[in-house]
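Given as structure tokens, the chain that follows is alone and in the form predicted alone.
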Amino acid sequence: MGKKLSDAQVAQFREQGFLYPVDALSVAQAAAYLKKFEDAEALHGREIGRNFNSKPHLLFPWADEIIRQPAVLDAVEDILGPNIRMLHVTIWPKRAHDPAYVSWHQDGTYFGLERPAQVTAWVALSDASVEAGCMEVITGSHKLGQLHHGEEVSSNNLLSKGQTIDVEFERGNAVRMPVRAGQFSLHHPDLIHSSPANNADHRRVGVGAVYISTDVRCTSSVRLTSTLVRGVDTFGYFDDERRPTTDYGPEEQAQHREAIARFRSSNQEQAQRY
């Protein structure tokens, strides 16, 4: 028995490549974080999900708090071990009755990690039902390894590069993963997954955080930044990220610009390989 997950749940994750739903926040806590997210949008006059949705934990203390939730980190530790870095964070909002979607892809494609000691936690701040366009996964597809991706050109694709698997794969064992506000799901970096449009009457908002074991390094020539969220790091493969103290402060913005510039440069380098 682990800190959060049972032995059966860990075994399920390793066999199927995903696990859901897992409780993290109360409904009230999720609603409070959703309000802080919406307040930040109102203050800056733009939608976070279509603008500065990558690495928001460097800009906003509330986003930093979400990725450090003990329930989430306990589950991640049960899979990766006690020494954990958070490599990347993305906020995923889908407007009600909006055609925006996420195409079939694998998370690890553009990270360039030497081995897949990585897990993504998707934390729901509002209900992510089937109708609202929850995540859909292909059971056991993480065992296929890295598949070739192309770039799907569509203004409705929420992925930054439109990265889409462009080889055939079996879709007969697809599973939808609905989670309620405050719950989260876990999935392997090689798991094939997507999410369709939101046909519900409410906005669907979630935070996707990519965690790695500290002994994993990026093969890119660009040295990336990441956040040590639990344990110790004796390897030093990444530059540390500072925790934000002020919402969208000048120091926070400067660190964010630098981190994103490195991340995008590394992504471009990895894209040449797939």
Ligand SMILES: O=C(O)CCC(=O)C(=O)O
The other form holds:
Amino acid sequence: MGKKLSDAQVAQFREQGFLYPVDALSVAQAAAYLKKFEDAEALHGREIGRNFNSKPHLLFPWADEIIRQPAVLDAVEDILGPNIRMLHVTIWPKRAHDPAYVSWHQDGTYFGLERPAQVTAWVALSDASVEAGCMEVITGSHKLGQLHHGEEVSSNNLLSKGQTIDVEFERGNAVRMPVRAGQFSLHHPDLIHSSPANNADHRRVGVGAVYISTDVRCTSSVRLTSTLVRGVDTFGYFDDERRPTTDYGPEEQAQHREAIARFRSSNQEQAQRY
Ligand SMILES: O=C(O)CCC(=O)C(=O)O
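Having seen the form predicted alone, the form predicted in complex with this ligand:
Now the full complex is given, and it begins with the chain already shown.
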């Protein structure tokens, strides 16, 4: 038995490449975080959606809290071991009856990590049912390794570069991963996944956090930032991110700008390879 997951759950993750649903927050806690997210949007007068949804944990203390939830980190520790960095965070909102979708991709594609010792946790702030456009995964596809991606140009594709697998793969063993507000799912960086439009009457909002073990290096020439969320880092492959203290403060914005610039530059470098 691990800190959060049973041995059978860890074995299932390794065999199938995903796990869901796991409990993290109460329904009330998830609703409170959703409200903070919507308050931040009201403050800025714009939706935290396309192009303004990366690394929110550097801008908002509430987002930093979400990625450090003990239940999430305990589950991640059961998979990656005790020394953990949080490499990237994306907030994934889909409005009610939103045609926005996420195309078939693998998370590891543009991260340029030297090996796939990575796990993504997707924490639901509102219900992500099948109707609301929850994720769909291809069971066991993480064993295929890194597949080739092209770029699917569509204003409805929520992926920043429209990265989409452009080789054939078996879709027969696809599984939908519904999670309720406060629950999360886990998936492997090489797992093929996507999510379709939201056909529900409510907004679907989730936070996708990518964790790596501290001994994993990024192969880009750009030195990336990341947040040590558990244990110690004796490797020093990343620059440490500072925790935000004020919602969207000037220091927070400066750090965010710098981190995003480095992240995009690294992504572009890695995109040349696919
Ligand atoms: O939010 C979604 O629908 C997709 C999320 C995703 O692709 C991810 O977290 O890796």
